[in-house]
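Let's start with one chain on its own, the form predicted on its own, as structure tokens.
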Amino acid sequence: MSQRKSQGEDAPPEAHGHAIVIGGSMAGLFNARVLSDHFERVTIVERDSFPEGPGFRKGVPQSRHLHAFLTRGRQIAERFFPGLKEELVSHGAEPMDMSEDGNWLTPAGMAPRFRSEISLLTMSRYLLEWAVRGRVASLPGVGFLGRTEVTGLLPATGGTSVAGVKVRSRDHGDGADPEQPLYADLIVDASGRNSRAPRWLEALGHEPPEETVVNAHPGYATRVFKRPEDPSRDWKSMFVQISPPEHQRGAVMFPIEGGRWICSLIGMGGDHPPTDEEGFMRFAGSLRSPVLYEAIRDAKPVSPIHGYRDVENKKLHYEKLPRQPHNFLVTGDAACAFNPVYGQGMTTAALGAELLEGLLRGRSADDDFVGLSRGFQKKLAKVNAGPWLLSTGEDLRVRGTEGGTAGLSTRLTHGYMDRVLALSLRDLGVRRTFLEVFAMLKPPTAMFGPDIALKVLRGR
């Protein structure tokens, strides 16, 4: 996959020339695809080299442990790539209700199961990334520069635009390889967390974007289990949630493919959980509730135990930069990153990619992109708002978190939220709009209607 394809065929009709996309990881895929509409050649620039088939990949340290494609970023991918459901059920993901087939500890007791239609596909990462890479690889003028680098942007003469990025190869040792120059029209860094955007634009002379970092101090332990065959078994998959700051341990375990669970548990403020056999055990036993616990205590394992740490809420704004670079667009993780127990990364990162489709609808060939970096960087922050409260919103209840305080609107809020979250244990309504946020198919606000907010106060 490191080869590109034949430059030019079956090219779009009123294309553009190249586009770059930093970063091979899911919010890389989603804008390669949306770009291969609009321009003759895209390329994928990755320092990893790609597994041949579903597998861990260095840049990706997240991919061990269990993701969450929600609802809303599920249906954005099917219609980028129609069938792929199709395709991942056949290795194996697993179709499931999100209510009716998993058992969700909240803060305020166990939910109501019910037939919800709110689907969900659980799977592994690595074979959700293997999929969709094999689709936008199939894309007539995409192609992939796999083990290289990108070390810089290069500017276009005047110094308002991007011409173009440095890369070298990974393949030489460090600094064996010169840069090289790679030319596009557009460049877009889908390069994640560690992205290197700040540095490139100060080194060009642009003001590095404002940095906010909400830090809760999470941390992750995971582990992969053969699901042990158990006919009585009512439940697909498992929720303890985190109830801050009483409770800050959680776990969540879903079924994936191989007929195997994927258990990740999670602890906040610094209660990170250990990643030895004693104690990864002894921290689900510890969990509010024993069900979990006793599912894995008699399943076999077969992954060693990876922790995670370094998962901070933060948010770079570039929509604020007061000289914005054209042709150069800055998405996913790399604008704006979560607390991933919250399960919004993947899906955030596609909305961002259908941003940029309706961004660049009906642009000809012949228009060029001053104003769209200033435009798409606004619009994506509008897009980031909601999942970002969401994500900070909740880590200002745990003790300790850094970067923001629970000020008398927050904690209004909070106090809301626990009397509607009690409500939709009793109110199958109230569960399904709940839900419907979680999934990202209703925004947060959805929460605050007066259906809702009249049943919340005559609660009271």
Ligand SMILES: Cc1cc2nc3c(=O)[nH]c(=O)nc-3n(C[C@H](O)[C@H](O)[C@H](O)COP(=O)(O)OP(=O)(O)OC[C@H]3O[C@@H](n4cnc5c(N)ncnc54)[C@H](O)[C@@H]3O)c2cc1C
Contents of the next structure:
Amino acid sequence: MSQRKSQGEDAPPEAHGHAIVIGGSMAGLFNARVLSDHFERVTIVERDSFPEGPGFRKGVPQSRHLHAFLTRGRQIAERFFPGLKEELVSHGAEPMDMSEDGNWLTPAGMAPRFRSEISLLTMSRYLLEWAVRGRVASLPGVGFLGRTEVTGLLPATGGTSVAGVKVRSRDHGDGADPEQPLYADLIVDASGRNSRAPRWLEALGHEPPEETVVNAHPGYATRVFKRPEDPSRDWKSMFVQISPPEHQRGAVMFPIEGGRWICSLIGMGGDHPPTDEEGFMRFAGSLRSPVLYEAIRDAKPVSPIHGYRDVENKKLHYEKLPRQPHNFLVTGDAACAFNPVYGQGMTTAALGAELLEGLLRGRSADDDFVGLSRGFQKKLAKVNAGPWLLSTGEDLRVRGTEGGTAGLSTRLTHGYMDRVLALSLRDLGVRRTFLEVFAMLKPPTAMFGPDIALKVLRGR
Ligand SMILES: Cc1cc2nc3c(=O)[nH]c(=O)nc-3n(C[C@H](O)[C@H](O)[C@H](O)COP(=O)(O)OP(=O)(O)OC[C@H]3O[C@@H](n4cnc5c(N)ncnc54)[C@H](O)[C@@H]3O)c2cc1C
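Having seen the form predicted on its own, can you show the form predicted in complex with the named molecule?
What follows is the whole complex; the chain from before opens it.
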């Protein structure tokens, strides 16, 4: 894959029809795909160099951990990149039914297994990102500017838009490389949860966005195992859901390419799983179900144990800014990042790209972008509201969560959801709706529809 410095280094007059995406991870790639339909050139500026095949890179340290790509996100990705599923499967991704093939211990008990027709595809995050990156690299007009860091925004005359970004090559590694301008008509920041965009805007005289943080102090420890042959095993994936505040430990394990399992142990409220061999197994043995421990006890580890800590829910309120450059958008984790245990990040990144697709439809490359960023950030905040509610609402059950407390309405919602969950173990229709909400195929409000609410009330 090209990591060329071939695009967008020209002076402003040549920059028409040029869009820049900051960050070449999932949000950046999905948005580049959308922008390639509307711009002559799209440049993805990424501070890392990309591995040749599916593999680790420093800029996405979370990629060592289990990444569930929820069904809704995968549907969008397959629309963006026809044939993606088949490609992933040909590289070893595992198709499964979300309910029938999974052992799922909910806080209310073991979930029933039945054919739900809600499909999942499990694979390593490395494989997913590599396949999507390959698709994006083959799009006409799209180029990657690897090992290059965006260090700020370039002001345009008048201050209502930006002219481009300042970039610095990381090739010499000593910070000696001078900053270079890179001009564009539209700039999309997809640089992740540590995005510097608030500081960049401040440097241009704009107010930075307010920030909301809800932190349930989750921690991960992840290890990959060779999947043992066992014809008697009747499940493909395992999910031991946390059940706070009593049980703040959980785990997810699913098959990935290469005949392997990826197993992420999760501890909330600061009760983080250890990253040493003995501690990891002890933590696995302390879960509410012994099945996962028994499965990995004799499996051969094929990776070290990697930890990841304190990934809070964090939302930057770009939608409330009185003034934001018209042609500068912030999306993906850079705008709103979630506690990852609910698996929503990549799907909301895809939804954000789909939103941009809708807003760009019907515009020509010659149109200006007045009002685009305001409209985009307002709509994106709405897209993120459902996943945010689900993630922070559940996190407020956890002991020691900072940034919010469970008020009356949250406590009532918790009580209602507990009853829905208990009901879903007996009523497959309710379970299906629950799974559809979990897979982001339906909004959380679907759990409050009259059909389910009536059953819950009758159940009381
Ligand atoms: C432990 C863990 C587990 C997770 N599990 C799941 C899961 O199961 N399912 C799910 O959907 N999501 C999960 N997520 C979230 C998921 O990883 C992200 O939501 C997803 O990667 C989309 O993020 P992004 O593209 O916005 O940012 P990121 O993936 O963080 O990527 C940002 C990119 O920008 C680059 N960059 C940063 N700054 C600059 C700069 N100044 N100049 C140039 N480049 C820059 C970085 O190198 C990186 O490539 C998990 C996250 C964590 C931490």
